[in-house]
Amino acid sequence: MGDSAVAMRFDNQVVLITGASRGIGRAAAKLFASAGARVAVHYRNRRDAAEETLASLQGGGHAVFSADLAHERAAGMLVEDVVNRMRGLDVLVNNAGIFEYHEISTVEFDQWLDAWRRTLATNLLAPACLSYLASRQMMKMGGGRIVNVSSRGAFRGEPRAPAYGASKAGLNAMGQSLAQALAPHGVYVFTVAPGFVDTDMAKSSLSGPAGDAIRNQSPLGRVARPEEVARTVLFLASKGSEFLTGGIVDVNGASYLRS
């Protein structure tokens, strides 16, 4: 038990969590901070929410960082800013993402293309840029961890938001490729694939007429709490999980099963 307790500590480690102003990102920030990490709380435009996250964190040495990750240069500046201000980077959690409906039978072509561009820029290209820059820093420091937050939509499809499903499938594949490329350098890459989570992103669906049907997709009769996904992120980022590198962990309450 003692070894396990030590393994789940992140003392003196810097953890960058994108999209940490709410939802899964906020829950992960709280858990990492309670385990001794110094957390870089990233947000895009909700500074008030990011400051609320910051105020909720145990310990000290945390900070907030703003960046619109849909722009590649912003991703580069974010990593550089975190490394300079916090003196390192040990764990990157690629959590920020967007979800937009763009049903092929109803939208015009320009709307379709815009949705694909925005979604891929935020959900796939941004994690790719951040992972590149973070891993280069981690290699210099002797190793690190990258945890990507994906979705069951990568496997089951997203007919009303196909760019979202595609972006998450790409994120899965990227994580597997980077796990192979970076393991010799002591950098380990993992992916978490939740189903519906009780967050602001899912609020309209969960509170609408389809809410009960969504909850009943799981035999538990509910959707995941952000803390449940965050605990899996924390475990994967912790010491002792190295041989799970390249793995994709489903956190969907048996609402979608694959083998």
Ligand code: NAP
The other form holds:
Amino acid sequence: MGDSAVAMRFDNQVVLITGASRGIGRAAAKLFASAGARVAVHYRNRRDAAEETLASLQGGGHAVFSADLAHERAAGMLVEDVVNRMRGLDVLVNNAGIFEYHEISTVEFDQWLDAWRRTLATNLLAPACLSYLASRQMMKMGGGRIVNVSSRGAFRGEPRAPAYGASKAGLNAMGQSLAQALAPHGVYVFTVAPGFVDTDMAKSSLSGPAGDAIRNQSPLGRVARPEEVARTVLFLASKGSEFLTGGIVDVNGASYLRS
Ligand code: NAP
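Could you drop in the structure for the form predicted in complex with the named molecule? We only have the form predicted on its own so far.
Next comes the full complex, this chain leading.
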């Protein structure tokens, strides 16, 4: 390991971050750009927010890409588009995700089914398709990294959004399997599992009556900042972290500990 490992540099690397228009994805885009990467800022439909992320990035060579990942064909087009326009792909961060309430005791069956379909399509099938296509490209180029953004809910349970918990547990298992399958090809796969993070996704919970109880789940008395999750993503994607492949790193302020 040289100085670049300590400094976590990504010069001459192309990093695709899904869901980088807001929240954790935007924070990761900023950090990767300040570490020298050229960032592919992906978003679904909030173009203004994606352009705002783009404008905030240090360095040059960044670009925005739109794709609704709930449709699996869009994932294929996204990777192809990024590789063509950015001339390569070194790091994929599977960050885009959705969280929808669908309590088993209250929703109609059709709503239940829709929530499962949407959630699994966005949070699990899309990362599976993107990982397939990105790793094919990375193998051709001699290696790469995939970082999946999962959730504490995969371990702790999501009683009001069971499809979300299941999608993230599936993402964890996918990351472990792909780490084993891809390491011989120089592609390393990591997972980050945050607890609550201060983003749009958690806004209504954090500003509602349960906000203080949620903050007090951590002995630090607060939830994570998006930058804290982003730093972990950067660390895992950096040179020198190869032997962590297959690992799942908790970023939850000791709110849920597992051994
Ligand atoms: P966020 O602020 O709600 O942002 C979600 C991002 O995902 C946006 O960029 C959005 O694009 C994109 N996205 C959503 N659905 C999409 C689709 N169908 N196709 C393409 N892009 C889509 O979320 P966040 O809190 O930063 O969450 C990022 C990741 O962290 C997610 O995987 C989430 O499950 C995970 N996580 C979050 C928390 C938390 O408390 N916030 C906790 C644990 C894990 P647009 O802006 O265009 O809509």
